[in-house]
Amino acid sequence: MSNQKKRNFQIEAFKHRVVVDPKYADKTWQILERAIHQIYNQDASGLSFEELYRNAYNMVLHKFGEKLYTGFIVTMTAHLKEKSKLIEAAQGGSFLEELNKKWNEHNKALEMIRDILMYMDRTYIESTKKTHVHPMGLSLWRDNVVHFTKIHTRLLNTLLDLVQKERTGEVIDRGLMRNVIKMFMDLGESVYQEDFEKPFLDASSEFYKVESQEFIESCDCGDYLKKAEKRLTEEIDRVGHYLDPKSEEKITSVVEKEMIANHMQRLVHMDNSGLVYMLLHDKYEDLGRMYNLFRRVTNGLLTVRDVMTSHLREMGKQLVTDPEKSKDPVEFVQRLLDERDKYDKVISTAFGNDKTFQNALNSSFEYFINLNARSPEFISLFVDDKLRKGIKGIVDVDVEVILDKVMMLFRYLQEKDVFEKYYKQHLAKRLLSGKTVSDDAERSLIVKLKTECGYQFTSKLEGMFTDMKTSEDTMRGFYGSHPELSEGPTLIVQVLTTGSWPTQPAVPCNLPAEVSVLCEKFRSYYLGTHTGRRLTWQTNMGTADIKAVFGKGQKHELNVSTFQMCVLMLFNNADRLSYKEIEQATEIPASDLKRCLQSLACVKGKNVIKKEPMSKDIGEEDSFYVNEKFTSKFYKVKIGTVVAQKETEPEKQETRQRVEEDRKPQIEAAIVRIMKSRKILDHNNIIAEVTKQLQPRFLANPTEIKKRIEALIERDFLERDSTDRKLYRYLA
């Protein structure tokens, strides 16, 4: 095989020069310029866009891009100057129509020109970083038409005048407005903002400033708010129809500032129509409107909340400190509940269940309910009224609703232990008299109290129910072991555990012989079955059913207290008795005896005995005899004891004293718990910690805490620091 020589090939440049016609650029541009004129004159139907594109392409290819670009700008500018003169010449309402028409024509022309110059757009303009054809066309329209001196101010004034007309109720061409304002938006955000939006907002601000002043002078608060709401809705609607969506926040801010923020104080305090008036007259719709408008401005809701809180506190203070309104405890609490229901409805209906308003309502109630030291007692009396008498026609679900409302008031009490004291007394009376409407309702409230305050708060209350159940079993056992007692008087004994029940002094009373014998038999039976126990008879807490025969054989069964029974039984052996004789025979304390005789002799329709001389009060010189003419349409007659529903002043002082005594060990226990964990603590911090820990039960008095600290130091639980006397140490 022979070796062939390798050959090297070389490609050389084309030696023949292509000569371009020196007038090529001018000729080609003239073709393109003529085409642009035809496009603007709406005579483009005979044009070959393919040929025009090729011409523009060739100009760029032959390095005439600058000539093409400059020529395009000069030609378009000339056309736009002509158009601006035509627009300027338009009169009246046709001005905007002419502008809109020319703008649409310019846009169509610009699209065609952009298509013809597409190659220049992509290559020459990209490489030289010049403005592209379409944006340049928009800039030329802006500079030669929109910013043309004789059009610029006229255009803005025309647009603002149309907005003003629409605000005053005239109908305008919204479609035309939308097209013209969209032109601003198409020309760029800065053009829209500077040439239209900013002047529009300034004019709107001035308009609403004047209008709001007119409204505030001539309208009441409710009407003013309706007008403000209407204006706000109109502006939002206007944005939707022909403004940039971004303008909504700005124009609504103008309306809010001029119509609401600048007049807030005057509106809420307006006489006979402001916030307080709306609250007093249940103007829920107006309140809701105020809330929705004021929430849009800074500190708007704070202003509403402050005025509502101030009104609530003032109203509540009058309610709880008015001696007239405190006469009936049940009415007193019902008024509080009614006010609470009302403001709950206001907050849920008008204020969108706003938590900050709910908190303001709670703090206001807590403030004024504790201004009356008797609030705990009154709330307990209210519960007593509902659970003692029952509520006719009301089902268990409604009882639950009432109990829930009571618990709401209970939470506001700073002295919950005072409520507990009274509640225990009232519950004891209900249970012992058998007048509780339902055990379920009673237990339901105790469960609610336990949930709120813990087991310690209700343990004694639950013990009272346990005693009632145990007593039933004891009585069955007693009569089972004494069958001979089935004939004669029946004795029912409630055995109460000391500590669980309210402490009552043992009141002396000589029981009738028939009852006294039964009591002794029960004592023997009970102490025989329970070792290490002691019984004390609480005659002042008992009741009795006795049969009585009056003149003409009139028979009745009388439901009376144990004291009343002791008095009435004396008349089996005497026709007439003096006050002194009754007192000596029964040994009932004077105050109890007088109340007892008053209820038997002075209450119309219940006066089974008569007194001489006749008067409403019982005197020590009075004498008593059976009312033989007593009649009643009922066979069973209940004779109550004349007693004040509320405590008397001495009783109140005694209850307060007992509460204060009960607090001492609780304060001491809290101090020991805190010091045990902290070991060393200064005086102020102990006071703060103890107050905080005891807050769920009562508001501890700093002076009393200090006394308890001293008592614990004396008993070697704590000691003072040797160098700092305000520092305490825990002694293990």
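The term rigid core refers to the most C-alpha atoms you can superpose between the two forms while keeping them within 1.5 Å. None of the values given here were measured: they were computed from a predicted structure. Positions refer to the first chain, counted from 1. First, how it differs from the form predicted together with the partner chain.
With the core superposed, residue 569 shows a C-alpha displacement of at least 2 Å between these two forms. When two forms of a protein are overlaid on their rigid core, residues whose CA moves 2 Å or more are considered shifted, and residue 592 is one of them between these two forms. In this overlay on the rigid core, residue 583 has a C-alpha that sits 2 Å or more away from its partner position between these two forms.
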The other form holds:
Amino acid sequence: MSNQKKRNFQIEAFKHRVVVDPKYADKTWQILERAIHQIYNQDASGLSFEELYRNAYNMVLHKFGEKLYTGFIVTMTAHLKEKSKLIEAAQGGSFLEELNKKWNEHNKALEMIRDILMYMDRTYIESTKKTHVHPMGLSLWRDNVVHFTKIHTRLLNTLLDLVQKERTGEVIDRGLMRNVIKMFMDLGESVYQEDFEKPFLDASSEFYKVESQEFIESCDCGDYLKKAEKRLTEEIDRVGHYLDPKSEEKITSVVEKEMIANHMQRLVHMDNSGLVYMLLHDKYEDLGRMYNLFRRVTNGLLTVRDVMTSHLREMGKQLVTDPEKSKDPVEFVQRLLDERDKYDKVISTAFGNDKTFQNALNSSFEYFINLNARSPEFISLFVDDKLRKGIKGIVDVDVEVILDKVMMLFRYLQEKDVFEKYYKQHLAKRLLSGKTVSDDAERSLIVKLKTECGYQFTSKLEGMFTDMKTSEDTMRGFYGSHPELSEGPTLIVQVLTTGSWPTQPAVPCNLPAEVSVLCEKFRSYYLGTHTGRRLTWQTNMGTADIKAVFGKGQKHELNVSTFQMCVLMLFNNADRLSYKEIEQATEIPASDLKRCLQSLACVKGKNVIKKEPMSKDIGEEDSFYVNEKFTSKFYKVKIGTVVAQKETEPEKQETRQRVEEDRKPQIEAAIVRIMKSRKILDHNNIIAEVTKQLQPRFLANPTEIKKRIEALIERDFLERDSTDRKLYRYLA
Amino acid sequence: MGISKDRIKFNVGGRLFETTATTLANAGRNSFFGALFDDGWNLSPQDSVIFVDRNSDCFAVLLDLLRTGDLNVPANIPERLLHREASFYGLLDHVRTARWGPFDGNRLRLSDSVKGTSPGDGTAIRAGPDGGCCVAHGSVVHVYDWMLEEHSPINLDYQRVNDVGWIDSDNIVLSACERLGRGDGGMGLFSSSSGDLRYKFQVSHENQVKSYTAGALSFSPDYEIFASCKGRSNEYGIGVWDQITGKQTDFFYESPGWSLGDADKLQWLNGKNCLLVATLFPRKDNCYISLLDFRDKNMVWSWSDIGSPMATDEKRVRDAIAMEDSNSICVVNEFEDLGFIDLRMYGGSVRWSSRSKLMKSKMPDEPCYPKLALHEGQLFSSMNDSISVFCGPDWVLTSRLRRSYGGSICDFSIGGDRLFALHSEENVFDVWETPPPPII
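Taking the form predicted alone as the starting point, write out the structure of the form predicted together with the partner chain.
All chains and molecules follow, beginning with the one already shown.
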């Protein structure tokens, strides 16, 4: 007391913050630091979370956030440095295991440390914009362990070695691999990419470069593709097992580039195993593999498609231009169909029904079918053959299938009108001779043609069917009104509309009296029921069934043509007739008569008359008599007419000419249609448009179009522009 | 038997609590409780008691919050204490969510009035996105977080503040006058929590940095900042900056006779991709409102009252706000009459809807000009000491918010599900909240 009085009174400065214990921060931090050590040493069981959390909280609260933050980083860094030494010390196979173990420990410790420092994470770090505890822990691991010089390259080499081992067939610990790779991913996308993915892709690229070179020297195409496919699935599996899913695209593109893209041409063109070989030998599996692998690389499918197309065209060209093969039209078309079926199957089974391949197939067929000008005729003949007899015994569904296939070929034809012409001829023959097997099949094909080419294409064909039907009714009416005719010969007339049917010159002939009487009756009946019509007899197209009794009383019914009937009827009144006599009596034109006599007298087994002299050909001086000794196993005998099924050269010319004639009005109509809407058009455009418009029917010849334009100008439908001669104007 | 394993006992500051792990799971993993029950920590067996060295009264409140989702604070617990405790447990967000419900202008309750110490009139109040606000007074802006705790005030060389706005809950942009004779002024970006200046925005004219006075502010969702700018020479118009880089990206120079650099209000219209600029009486002799399209540097729409018959000040526009849904601009006059301008027509006139002229008779001593705000289909207008709420297509008056002291409302702002109203006579602002939804 007394001392104090002597001193001057001093006022102490007011202290802003009262810190109870100046060592407070250090002490608290020591507790936390010890805890972090314990956590890293897996000795955390005795720690109180509440106490540690409270301590960390208090440090932040008392503005020691900075100390806490740096302390945590320093402590963790020290631990990680220690750990990296331990990892480094691990030998051989245990290296990765040790790394993985330490990584797991670090993750667990990091989690616990973050829990303790949660308050700092939320307040101090948030407001100072520092790195949060968890990402900080990850980057410390990255810098002190993964990027530690003695670990960095060793780790990468170990991983790449393992991958290499797995590629050469060894079994590796995929679980461990997955964990280590997962570590890279956890450390961030850039770490994964830089420290693992990029070197991995480079090593893979090198590996496959060498391997593919090895394979291509030693394997054929099929084997090579098998190996490439296997490698590809292996890599995809590898990604699934232990890589980042995002790597799949990258590693597959490495394999695709090294194994396929770099060897594409060589693979496709490989002798005795490349694409052409596969196509020729029906290697569907290999083809499918090639498709699936090549589709992965740029221009891969294009290469396959080009080779297939050129092979197809070459093969098709040989097929259609080989004179041997076009001898039999049915065989010819059947071959085409077989080829198409085959390639259809290739595309559907191996090429995944790829549209571009289908287009290539179609364009190839279109290309080579039209190389042979007789293709339309052959296709029609094929149909004729099928509808005549071929379909007998086949169920309707199969008929449809065959017809559909034929339609496919039909679509390829450029000259559809030529086909129509032949089809009409063949159909007429079928209808008139009653040879058509199935009315349904005939109609079904007409419907198909109609959907393909439109109403106008088939209207005449349908007219032919209508005529057949009407004729039946007419015949019923005729016999109904002439009940007296039930006795004696029966006349069946088919009334054909002119224009609907293929025009043939009406060949006159003298009918036997019995028949001509009937014909007259029918004529008067028909003209009586229909006014304004004209009937012409097409005797060259008729048939007759006649009963004949031969020398020893053999009775036969002979099925013959109208001409043949006329000839045979003559022998009712004479035993022997000379060629001249027959010609005079029947007035059948010489060529037809000769053919008719030939079939009556010269066909072995069916020669109902005999000829003198006995030679193969009919001469003007020959004479004929009934073959009284004629026998046959059958009661009914069909006497065929010697006809060429296929057209002879002059006939072909004639058909061709008729087709050309028919095209003229169509071209003119097209020109007028176009000019009517365009009014003015120049020459090139008009040619282009006309060609385009007529494409579904035929390929118009430019010179022909030009001629038609001239003709139209003459008839004042068009005029040339007075200044520009290339321009045409439409004259209304 | 029958007692579930998830019973938990706590001793908090000497008081015993019993709860379940299920209740505590509501706290989430990123909380004290979430970490406490994590497998890493060897928690003592279930019958033992976990000690926590914290305030037990607050623990009771917070435990109840986790149980029910409702926050009930007894009168004897100060807010600050509760917030401090919630922050310890990592439950601050839970408290904030439970404090008030989604904003509805017709259900607002006055929750607090905060007094300030600044002299002079308030300039502006702006609500932050998470429930905080900032108040501009003269040359200083006071920043409050959602707990209404005041943080460090911010200023730009102590120059007069013209406008202020929140980019996000942590960043505030301040626009201020140019420092006479010294340059500077302009705009700055500040941290809301620490008050630190993070960035100063510059205006360049022909590659030369110029000093300028920044006025009204607006922000677009594409991270653009718009500000009305006034410089010494040519820098009159609207400047555009990138929020992330802070760099000036565009400048719309005003055409002669048309005030953009002096604007009272900027409003970004997201649907139209345009900026509304309104310069009003009495800052200028006439009122100008325009829409600017920055993509082709074009004024796509404009309106002005030059030349319109003006018998009295009655029809003078004092604030304007664009309503994109109804394709119109709502304006207000001195007597809180609302008017509408059709945005689809060029050069249309104001269609005034005269409500009541009763106000004219009892004008307060110190009147403030009316202000407008739009929030989710509700229109708010301040007049004297009250704020009116209008709803529906015909803008029917549905509520009126009034508090007895503090004088006229000079500015108000809606954000973070709160409405803040700043009074002019006394330095005080009110906080209006929508209470949490009813129990049933």
